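Only one chain is given next, in structure tokens, and it is the form predicted alone.
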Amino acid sequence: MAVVVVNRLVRVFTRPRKAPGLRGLVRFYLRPEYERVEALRGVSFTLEAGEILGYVGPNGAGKTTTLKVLSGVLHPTRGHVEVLGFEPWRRQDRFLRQIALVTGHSGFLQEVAWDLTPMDGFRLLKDLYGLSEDEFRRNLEALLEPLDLTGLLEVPIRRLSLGQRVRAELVASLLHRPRVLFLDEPTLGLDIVSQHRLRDFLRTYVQETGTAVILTSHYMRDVEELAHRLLVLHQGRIVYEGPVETLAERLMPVRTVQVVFAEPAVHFHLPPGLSLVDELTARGTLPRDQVQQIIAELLSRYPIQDLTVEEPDLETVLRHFFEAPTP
């Protein structure tokens, strides 16, 4: 059974129009003009618990917007939200204590207890969410090791390294154990290792929770190692829904091919795509229906040392979806 139901979401601001120059700000005081624009465009989609659900696209797309009406921050302007049978925009305190909201920006505790440490938070929020003193323990012991927060708990907030913050504010967002997590940048400005080890973090926890999360991120190496299903939205509309590793074949049907020759290939004659690198190397793209075949041919005519097939990762397959001309 869906744990989140999305069907038609719109969501429309209304923001101030402005011409430019002293003349436009004149104008707009006496007499201000405002326009519509709709961040969401009928957006439908389901979420079943234990899955993470890739959502990403471009700057302005409309991924913050979602997350924000399912977690009640904002109402939609039409269509159907529920969330764990709820409606998010009234904010039902029984609502509330089964969600969380993580971003990559900041945090409850970067906010509230910036000078606090986080022990000092996590307390803060077993009072707010009515937990008591022995499912705060068992809950705080199953997040502190595999986030290696165990001995920063006396440290100030403001003192910890961005990734150990991150990592804190994760904790905090979990504490409560919420069935359904919304990741919002989760692993943005981390270095490599953090966001490996955050990556495998959720990884496990979902796993061993069945937590329902969605999840939106620019590093696309965050969505291919995680999410089940991939939506991609683009100016407030999904233009894809499916397996991630489909939407290579959908968007992008090419794929990159390097062959090491066992002997100099000046006069060999490679297909069409491939072209030669230094004497010895030959690389391009081909298309993925004829790779199959073009290496059988080049496998029974020349000599050859190595041969790689590399298919395009998911950040260089949006970007050429989204920067292709339109029709």
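Computed from a predicted structure; not experimentally measured. Residue numbers count along the first chain shown, from 1. Superpose the two forms; the largest set of C-alphas matching within 1.5 Å is the rigid core. First, how it differs from the form predicted together with its partner chain.
Once the rigid core is overlaid between the two forms, Leu298 counts among the residues whose Cα shifts by 2 Å or more. When two forms of a protein are overlaid on their rigid core, residues whose CA moves 2 Å or more are considered shifted, and Leu40 is not one of them between the two forms. Core-superposed comparison between the two forms: the C-alpha position of Val10 differs by less than 2 Å.
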The other form holds:
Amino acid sequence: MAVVVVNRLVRVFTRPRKAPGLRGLVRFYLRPEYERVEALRGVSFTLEAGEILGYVGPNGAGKTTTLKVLSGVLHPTRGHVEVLGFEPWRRQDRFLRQIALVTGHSGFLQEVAWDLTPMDGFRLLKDLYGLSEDEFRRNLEALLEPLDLTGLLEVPIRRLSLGQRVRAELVASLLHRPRVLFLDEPTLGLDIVSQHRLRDFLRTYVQETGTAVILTSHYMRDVEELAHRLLVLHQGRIVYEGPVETLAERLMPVRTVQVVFAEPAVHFHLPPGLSLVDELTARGTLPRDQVQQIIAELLSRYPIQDLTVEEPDLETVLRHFFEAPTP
Amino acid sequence: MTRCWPATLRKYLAVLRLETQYSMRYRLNSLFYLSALVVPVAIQYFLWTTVYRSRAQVGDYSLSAMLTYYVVAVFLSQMRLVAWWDISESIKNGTVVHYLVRPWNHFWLYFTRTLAWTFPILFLLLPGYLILVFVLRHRLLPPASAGALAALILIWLAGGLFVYTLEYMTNLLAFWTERTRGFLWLLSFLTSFLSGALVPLNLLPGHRWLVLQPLAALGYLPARVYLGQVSPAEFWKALGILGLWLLALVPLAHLQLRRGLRRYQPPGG
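Could you present the same protein in the form predicted together with its partner chain, rather than the form predicted alone shown above?
Starting with the chain above, the whole complex follows.
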């Protein structure tokens, strides 16, 4: 059963338009101008328990706006949103006890306990969510070791590294065992080791607890490794929904081809899309529906030592898609 | 399902504990609080001893009553709940999100945080206050009665909740205007004046109305109660008016938050 249902969600913002300089400021004072921005234009999707949904798109696509609507911070302008059977914007106590929002750029602990220790923040959350001492200890211990935070509980938060702070924020968001977790770029700014550790933790955590997760990230490795399903958002609209594996087929009608010739290929006649990277190797992208035919032609005309045909990685597909001119 | 009171109270007590620790973390900054009471009272002392050289009475105040008034009113107005440090900032920069996605009432959460910042002020003001009382011991009057002290605390607490609510609502204007510093500055100035911490309100023109406005509960009314210059009938009338203000304003503050959130546009979506 779906724990999150989003149906034709629209969220409209207004933003001021002011010409630069003092003159622009005076004009804005006298006659302010605002423009209407549709951050979300009819977004629909569902999320099941135990599912990790990768939610990707360029900056300004509407990812964070969606998460804020789902966590009850923003009101939808139009459309229907339901999380665990609640309308999030009503911010009912029972709803808020079952969700958590983690943002990579700032966090709850940093807000309330910057000069204090993670344990001070965790104890506050224990009372906030009404956890018994046993429950608190059990939940905390289950999170500390995999997130490598044991031994850091009494260090002021401002003295922790970015990676440690993000992991502490994750503990703070999971202490009450939320049923739905919204992760907004949780690996932002983390080094490769920390990213890897966080991904490993999330994968295991979701398997063990059945938590439903919506994950936004600019690091495609996060999405490739964790997401069961992918939603691609562009200019407030969903342009792809489905498995990560079939994204390339839908959004990028090319495949990456590498040919290693058995003899120097400088005088060979290569098809458009392929070019030499050294005197023996040609690389490039070919239209998906012509790959077979082009390769057969190459094989019949030239001596080939090695041939590789690959699906482009997620980052390449998305870059290709987002850089293409909007129709 | 409504959660039981002890559980609800426990979460705000946890905020109180944490925030009290937070507010006392900088030792040097804390020391400056010591001067917060001494300086304004010292200024008033020099001002009023000069005035009283040419007369024995100003309004219904003797010099001793006037100095006692200031020691009490200035102390209580310094202790007032100031909620204006970061609510509007958190709205403007979007960090309010971290509070909104957790199960607490935003109004009472900030009330508790504000209260927590009052404890260290009390703790740090007390030594300066005791020194001041000792130095002026021959000039100051004792409280009218033990009952007067209890009444003073009651009216001051109600006044504190009132001014917190006003400041909270002013902060929430950030949902509409983003910056609220100008409004808060104006409110702070009006609060200082209308609380009676600058001049006893009954010495001003229009004092019949001034003494009934709710901000008088922050300094003027408690100081007059201490001096025994407020009759029981006047006290209950003032408290009743304050209660009515609170009954109207607290739900209005909650409504304002809901309305603000409806149009909220945090940075970054």
